[in-house]
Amino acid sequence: MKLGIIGLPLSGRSTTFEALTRQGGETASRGEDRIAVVRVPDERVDRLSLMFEPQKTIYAQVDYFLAGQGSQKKEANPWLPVKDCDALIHVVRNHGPDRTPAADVRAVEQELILSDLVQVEKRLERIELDHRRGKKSNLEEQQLLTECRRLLEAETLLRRKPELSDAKPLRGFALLTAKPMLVLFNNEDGDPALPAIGDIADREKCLVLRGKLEQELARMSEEDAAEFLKEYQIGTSAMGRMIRLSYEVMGLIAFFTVGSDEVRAWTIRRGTPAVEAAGAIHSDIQKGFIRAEVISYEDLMAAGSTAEARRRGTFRLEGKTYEVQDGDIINFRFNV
């Protein structure tokens, strides 16, 4: 899963990507896109990994993205480089003088509208060519498309509307009203404060980062940093909040599979059945797909230990079509 960093000039990109990813800007020119793997903080992984012991522990990863500025200079349309972007985080600058998030927001909205107009108005003009020539056209896909130019006409985010935005038929256009989106307000470091923004805070996942603060931490190693926090009385960093409400965000979950050889979250979107999540795991998991042998993550903390679970009876077995829920422990029985 892949996540955009955009905002306009001087709103601190770069410093929230570093800072997000403990990527240093040392070695990047301001020309390159930029692309790091991040792995989601998870204290339920911390705790499974302690219980079972296992060789190895996975965590849940996020990709961060950010477009050089030669990519965008190179483009006709500057929001290209973010189009295959799952979700994106909007960096909106709240420090020095004379700032102004409430418009800061609302301006890139307004370039993101034009951006996606811009796009739907010309697959519709196409549509109607082939209609004169008679070839047939995607009823569907056109009338889907017309709605999206009536809400975007009005300037309404795409995403607002979700049975429009989750359309089958429009996934191939990526367009960007539609995804996801954190507002993440980049702050003086004295300032945790959520800063003044009407209604934004109502319609939008927003979160305060004082990001010049976190890139600092995330230059320190694991103790600096906690001797660091711990000195100047900071409770704890956000950047771990940050990664795993980036996460959440794209509507995505986790669930685990445990023991001696691995402890791992497995990274799907909310609402996947149980066939379909077998399938993140291994395609012949999927396709020989018996049961699921599933268990919450609370059901067993409570427990203490799988033989306990048992005896208590919270192991349950499901079938394709359960709705995996976040947290759950999974163990699929299949045949193949």
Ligand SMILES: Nc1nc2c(ncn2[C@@H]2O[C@H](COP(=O)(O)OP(=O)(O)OP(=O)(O)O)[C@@H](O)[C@H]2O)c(=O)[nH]1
The other form holds:
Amino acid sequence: MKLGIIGLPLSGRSTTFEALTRQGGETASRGEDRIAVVRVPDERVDRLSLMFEPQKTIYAQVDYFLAGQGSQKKEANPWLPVKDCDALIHVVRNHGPDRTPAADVRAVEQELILSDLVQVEKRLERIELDHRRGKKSNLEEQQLLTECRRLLEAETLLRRKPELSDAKPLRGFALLTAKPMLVLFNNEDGDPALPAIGDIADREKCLVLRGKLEQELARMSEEDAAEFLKEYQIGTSAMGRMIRLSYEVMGLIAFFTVGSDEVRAWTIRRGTPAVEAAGAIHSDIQKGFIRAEVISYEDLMAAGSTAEARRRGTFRLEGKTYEVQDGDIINFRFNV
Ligand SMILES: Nc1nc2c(ncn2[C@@H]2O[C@H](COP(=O)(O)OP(=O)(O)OP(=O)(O)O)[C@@H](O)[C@H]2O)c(=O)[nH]1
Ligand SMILES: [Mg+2]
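Could you output the structure for the form predicted together with the ligand, given that the previous block was the form predicted alone?
Okay, now the whole complex, with that chain kicking things off.
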């Protein structure tokens, strides 16, 4: 699961990436693509770890991607390096003089729309050419693309139309406006407020991050960071919230496995049936699936221990098609 960081020049993409990933300063040369694996903070994992005192505790992870200037130059279209990302984080400058955050959001939207339009038209031309040469063309694909073109020409972001953005024949094109997106306003250190952005606030998932301040925090030890937050009377760092939101915007949830050896969060898409969730752990567990023994995080916490939960009868046995819920604690029974 990969999130691509995009934005206009000088918006603060590098600052945000470094803050998110604790990857310091100028380690990577400016031209290179950067990718970082980031742990998703989760209080439930913290608590489960306290309950089971396992040897290992493993949190969910997401990847963040920042295209280097090198790969942006190679492509005629500077937005294409993020085409294989699952979602986008759009960093918007809300610091320094002459800031125009609302106009910047719209400017990037326009560019993404244009980028998609070029892709769609190229493919449609190709299909027509094949058709004239007597090659069989995929009618469904052509219809879907024609609908995309109509929407894009009317300046509609494709993610507004899930029936198109999720359509199988279109997946290969990785259209940018079809991807889920978070809009991240990069504010001055002293300013925690969302800027005045009119309707954008209603239609997009918006978040404020003080990039510079978070970058400084990320460079500190945990004790220094706690001291710093107290001194400046700031609540918790916005970073954790931001990472969680990027998890949610991709439609992801976590289930847990617990034990004295390991407490672990596993990432799946919302709506995944138990038998497929088992496959996230190991293909053998999926193949030999018998039953899933399930308890919700809340029920386990209320009981205080697995033994008490068993006594209360709050464990459930679920079959292959059970839709795994966020926070389920699961023990898979399987045959090998
Ligand atoms: N005051 C303030 N300045 C910031 C903040 N974030 C970034 N800047 C400054 O804005 C400039 C651009 O930040 P970068 O993070 O390099 O932005 P970028 O989008 O990666 O820019 P380029 O890659 O150079 O196009 C730098 O001079 C930063 O110091 C912020 O939150 N507050
Ligand atoms: Mg940069």
